[in-house]
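Here you get one chain, nothing else, as structure tokens; it is the form predicted alone.
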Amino acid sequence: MSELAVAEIKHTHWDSNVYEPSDDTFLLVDVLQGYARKWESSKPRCCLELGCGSGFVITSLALLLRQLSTPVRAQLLAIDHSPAAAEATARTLRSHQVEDVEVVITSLFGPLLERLQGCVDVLLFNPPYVPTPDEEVERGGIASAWAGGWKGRRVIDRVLPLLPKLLSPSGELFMVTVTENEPQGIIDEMKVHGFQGRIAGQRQADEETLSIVHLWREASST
């Protein structure tokens, strides 16, 4: 069975304001290309990118859902607080010839988080993860790509009470996470809002430890 294709870099854009692909965007799209043909039988009608950067894993999602041997025709949001993302990410799916994706600018899910209740079937999120004073947080700019706070966990923590009502009964999450966000403590802490959860890849980056977190309601199978 062939492998499916994601995006390219040569056809992803990015500058000094936007957060450049780099081993975390890679190993997160990696472990969406062996994941990617339970979509077929699983079908996912939502699916979200929350803080879209230079648009590279929104458009390999895309791809990939376009390619499977059943096409998904999945409605795809893209979010990012950052202007300079959302055009970005708007340049890398016209590069990549991908036109049904939404990209939107808002802080976190902003005034879509109504309309989303109860409807993303996949929710991807590559969080600033970096453990930073809680003050680097705020800073703006290309350090709000990276900058997570005590433990790395202040965005991660204002996104995980939202999962319960955001994403649908088969709803799932991948999320890039570092050893010092406690990955596996993020998984064990959802049981109580009833998600069950795994690694799903892993992979060692000049110091970090990334790892992706794939979280899913109790009621669906993997």
Second form
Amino acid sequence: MSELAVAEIKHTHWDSNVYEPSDDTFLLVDVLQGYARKWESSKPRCCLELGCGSGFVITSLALLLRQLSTPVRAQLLAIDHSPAAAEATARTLRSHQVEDVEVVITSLFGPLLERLQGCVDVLLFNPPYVPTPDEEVERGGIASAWAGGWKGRRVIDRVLPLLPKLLSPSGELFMVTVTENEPQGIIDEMKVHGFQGRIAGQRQADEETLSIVHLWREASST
Amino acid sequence: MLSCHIKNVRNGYPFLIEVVKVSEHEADFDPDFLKHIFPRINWPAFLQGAVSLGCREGLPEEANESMLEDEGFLKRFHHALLEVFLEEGSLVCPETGRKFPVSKGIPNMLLNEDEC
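Mind sharing the form predicted together with its partner chain? What's above is the form predicted alone.
Below: every chain and molecule of the assembly, starting with the one above.
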């Protein structure tokens, strides 16, 4: 089977206010690319990326779903609290002729939380995971793309408790972490809330060891 | 899919839409997707949005799942749901009147500090 295509960096947009696609971004997309054919049977219908930045990841997801042997048509949402990032995502989508993704500027899930309950089949999240002093998390600007506070977990720990509410019965999460975030610990913690998990990919980057945490509900299979 | 998330707002759904500019582009017609998403649609809210965006024509006052067998209905539902976009304008909270701007098709739902 030939490899499915993902977004192209030459058609991806960002500026100094937007997180540039890096090793973490590419690892997440590599994992999705390897996993995509599973969606031919599970058929995700609502997919959301939290913190879409340049749009490289959500564009890749949209392209992957299109290329499946039975293309999957889904409601695709990209959200970011940075207007610059939202605009970069919209441009990146356009450059790849992807027109079925809605982009929304909001902090975390904001106005979507209520209506999306139990609906999200695929949630993608490349959080600000770098351990920093807690003050940096709220400092705003480009720092908010990476500053994760204590253990790099401040934003991650605001999102994890929302998963039981947000994800559909077959819903799954793909999230970027580094060792300091304790990825295996996250998987263990989420067991209490009825989730199973695995490390779906790992890579040594310059100064960090990246892992993709993949979580899904106990009852369903991978 | 949006509802107003300002603290203490109870009836923040659906948003009213103020239109400055609407855009249209063609989308692939996929009955399976439409059938799947239909149960998630709040029909009166959808209709209200369609009226604001000028694409209500041919959509019934009430809708139920049996209509999904009707190709004509599906085509009109498809058009209003997936082919008509608010390019420039605002989403207005029905309770407080707070406006959230939509620019280049992207709604800015950020709240001020005193709102969250």
